[in-house]
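Take a look at this single chain, the form predicted alone, given in structure tokens.
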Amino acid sequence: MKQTNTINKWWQNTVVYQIYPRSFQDSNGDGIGDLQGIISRLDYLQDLGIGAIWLSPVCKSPQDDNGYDISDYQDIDPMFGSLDDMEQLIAEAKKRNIRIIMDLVLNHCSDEHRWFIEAKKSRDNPYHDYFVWRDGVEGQYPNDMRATFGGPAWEWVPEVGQYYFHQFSVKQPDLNWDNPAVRREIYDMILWWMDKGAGGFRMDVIDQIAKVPDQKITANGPRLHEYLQQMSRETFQKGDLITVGEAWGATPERAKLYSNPDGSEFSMVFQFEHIGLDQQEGKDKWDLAPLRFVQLKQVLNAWQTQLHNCGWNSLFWNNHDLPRIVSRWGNDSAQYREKSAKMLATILHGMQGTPYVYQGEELGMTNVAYGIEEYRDIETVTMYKERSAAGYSHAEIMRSLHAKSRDNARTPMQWNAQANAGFTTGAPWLKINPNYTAINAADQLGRKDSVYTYYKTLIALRKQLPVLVDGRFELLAAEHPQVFAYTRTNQTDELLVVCNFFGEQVACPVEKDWAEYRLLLTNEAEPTDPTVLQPYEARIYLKKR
């Protein structure tokens, strides 16, 4: 088969790094993570092995919605930091081959931005057609759009007369990406990033910029890969960034032009379609259903197969809005967790694509059981309201936060065994997980048989076989009700990926000649036979071709 050139850029064979900044490390003794915490920690991602850390916003802004609401895009939130603790950061990231990826929210910016505070002013303002605007009359909504943090998507300003738009908070006014202004500021700002040596841009939300609010249209609008193309142009292609674009609405074949080698627009996007599989169909993601294992496996496969060699995955268990894998898909119980946590590591880094590591999955942190009183994120705290009101059982409700809660990603990283897990020497912003004494960087970092080594194996392995990165995927065994398998192949390996995803030893569907395949990594304390697969068991095999 005739190789590509579709495999030449470093992000295809690096591993991220995820830091939600507020529960990474304090550095002062406020109880909220910081720049200079990120910084006294940059050490120890430097030994597991990740090439780029993205950062959950820091940008200024009042905080309304967990800094996806930024006030100044070209400044860094004083709860964070200052500007010259992000350029020492970047800078001491470079010294270890580290990149910094900066979380951009174009679709919208915070009421508190100097712009909208220029645009209520009057119509007339210059600013004012930085965002999208309807006439109409108090009380009389352009249309019946609904925001996604609720209530209408519409907010009078008695001001100018008219009502702006907002796809999310009413503290966030949607930008207007048909002027061509926002379009150059937007551009701009990126530039001077770029200087200042951020690596590469996350992009929220950004399959929504183009909307066309008169025809109810959010996402994917008919102007979006225009503008995607055009900032491209301008901006990411001027440096050898990683780009990547959160578009809840992909499918591989919108995938295929978000992230077509050629660059036109981004590096890769995030899609979300495996993570509602543990939902009931049709409802939303407090409504609990077992794990649809047979059509995670085909909706992974879709992706592998048709973006080899015309774009490019994410791959991802865990982000800052997403409960812990272990206690998801795993199984977070003292006898299984770490080999658990193992399986779904090895599921995900055999994959083709750029593996993300939230912080804590790899010392295999767990979800959390809080009382309601201790939750902090408005989601959470909301949806407690709302279903109370609607009927629902404290027991019942508990459940499904217990299960799904972003706070569940949210509890400050575990370091060490000591007070706070290491984290603070203050009072945390967000309770610390009581089993932090158990589950801790500094416990696993001397064991060869942790989940951080495991890890730590993974990410070295990316980099020096380029089947990992390369190869092409196919799923076999598709309807085991138990089993996950597959094999990567290139022109001179093939790499055969078996992992048991339950609790119940199986035997192995997969047949070879188990000879002529040479064991690279397994989470059992000693190899097995191949033929039986033990609970949660992980292999990897190697055969040269």
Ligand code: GLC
Contents of the next structure:
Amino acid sequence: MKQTNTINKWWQNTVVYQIYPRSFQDSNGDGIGDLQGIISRLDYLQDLGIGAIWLSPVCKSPQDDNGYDISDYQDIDPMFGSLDDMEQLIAEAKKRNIRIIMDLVLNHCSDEHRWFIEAKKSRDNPYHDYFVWRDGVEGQYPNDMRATFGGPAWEWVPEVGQYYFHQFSVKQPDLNWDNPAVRREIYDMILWWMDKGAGGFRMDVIDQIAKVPDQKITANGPRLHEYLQQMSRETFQKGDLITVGEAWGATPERAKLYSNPDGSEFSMVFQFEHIGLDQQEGKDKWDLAPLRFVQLKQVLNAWQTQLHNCGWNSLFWNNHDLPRIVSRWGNDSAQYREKSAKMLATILHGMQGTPYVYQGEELGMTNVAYGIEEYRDIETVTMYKERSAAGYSHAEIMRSLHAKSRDNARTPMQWNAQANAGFTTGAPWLKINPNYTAINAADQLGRKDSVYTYYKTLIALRKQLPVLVDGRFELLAAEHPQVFAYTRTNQTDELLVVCNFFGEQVACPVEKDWAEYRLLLTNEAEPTDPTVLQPYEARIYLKKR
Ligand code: GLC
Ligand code: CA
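Form predicted in complex with this ligand, following the form predicted alone:
Full assembly next; the chain just shown is listed first.
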């Protein structure tokens, strides 16, 4: 077998920061974050130590799904700025050694994209076959497939007497990847962004592009990897990019294809197997259940061990679709918020893969519990209507929503304790979390024991200690109901991570000759007795081999 050094890529040695542009920093008082706002905060990100920014979509869009419905892939939405602003952002970031990762939404576009406007004019329009159509009669759907954001996955267009297929909202028609002309358009667009200096691409729901609706196949269609390899050959392989595929349906086996070290597809996958462990089995995310902690360890362990030396993973607790981790699996009370946020960060940043920090996570930002009228997210609003109609009580729906709404992650960034958290001088597009007076960047930047400083230390540690990048992962105390512990080992070092995931003190199940282990980092004010773990205590030790 060919011997490949799998740890020599820049994106294996860096940390990515995700920005949700409309909620990061407003520069012109319209209440919506924008590119100039991001530029004004680059020094903050440089201080944190990250090497790349994943920018959620900023291309032209009617904003039906906050930019995940693109109407022009080669222009910036005026709400965020202009192409000039984008070029300035890329250049300013570059000066700080930060690359910009564009969010490519390739499974679908907006129904206001010119391709779709043309496509629905007639069946022989050259763009008609850019989308997925089925004949039929109005009112009789081709099949019973449902769209993620509610309703049938089919929408009738009287002009052509056909239904088009949409996996998400009606305003997000699916692109027909089986049409080579569509693929060519996409590759040319990617090359154009590479030419503009994009440092990489995050590919939205990429496992769903090769759909076969007649067989009700959405994820992992038969031609998926053929298309991905072609795309990679035609585009990514011509540059030194970070490429990350969002794949809800990935298994470690499939991830080895996505992130094959030979570079034939992407740099890494962004998969969610660890994320669904607090919902009722076989139900959806709104059907809440306590976290299955031992299973969480098993799942992370499986990914760590199975991809070692033959693939690469993204490490994340948060993104723009997920609730805030400190509220979800930590403890957001005044007493334990900072401590549990640091513990969760320790577990994640100690593993193998590329860590992602979602904006505000580095401050320990929390979930919100608003009234229904405050929510903006299309998924949240649709779910409220559907569950109300299905007879769920208001209280029950709100409980699910407070726990899992995507708007938990989308409340504006909390920069300081001044009006509107320093996010905007106008009226914010989504209500700011009222706890911004206590939780904000200004408070945390210079404070030695802040969550921010802890993240900064973890990010710096990754650059200092190769074992964090290349070390083999071994889970310890796998069945223990409260402690998350593991080692990372390479030729010279053994790194030991020991964390108490819960709020009760516990005897440490890991037994070592502690005199041999040097404590590198802890979330306690002072080092504690190594044989006992305090609530949410986290420790990283190093031993020379
Ligand atoms: C992805 C995005 C999500 C979006 C969906 C449709 O899951 O992360 O925000 O709504 O794709 O594009
Ligand atoms: Ca603005």
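Note that the structure is predicted; figures quoted are calculated from it, not measured. Residue numbers count along the first chain shown, from 1. Definition used throughout: the rigid core is the maximal C-alpha set that superposes within 1.5 Å between two forms.
- Comparing the forms between these two forms on their rigid core, the Cα displacement of Lys385 reaches 2 Å or more.
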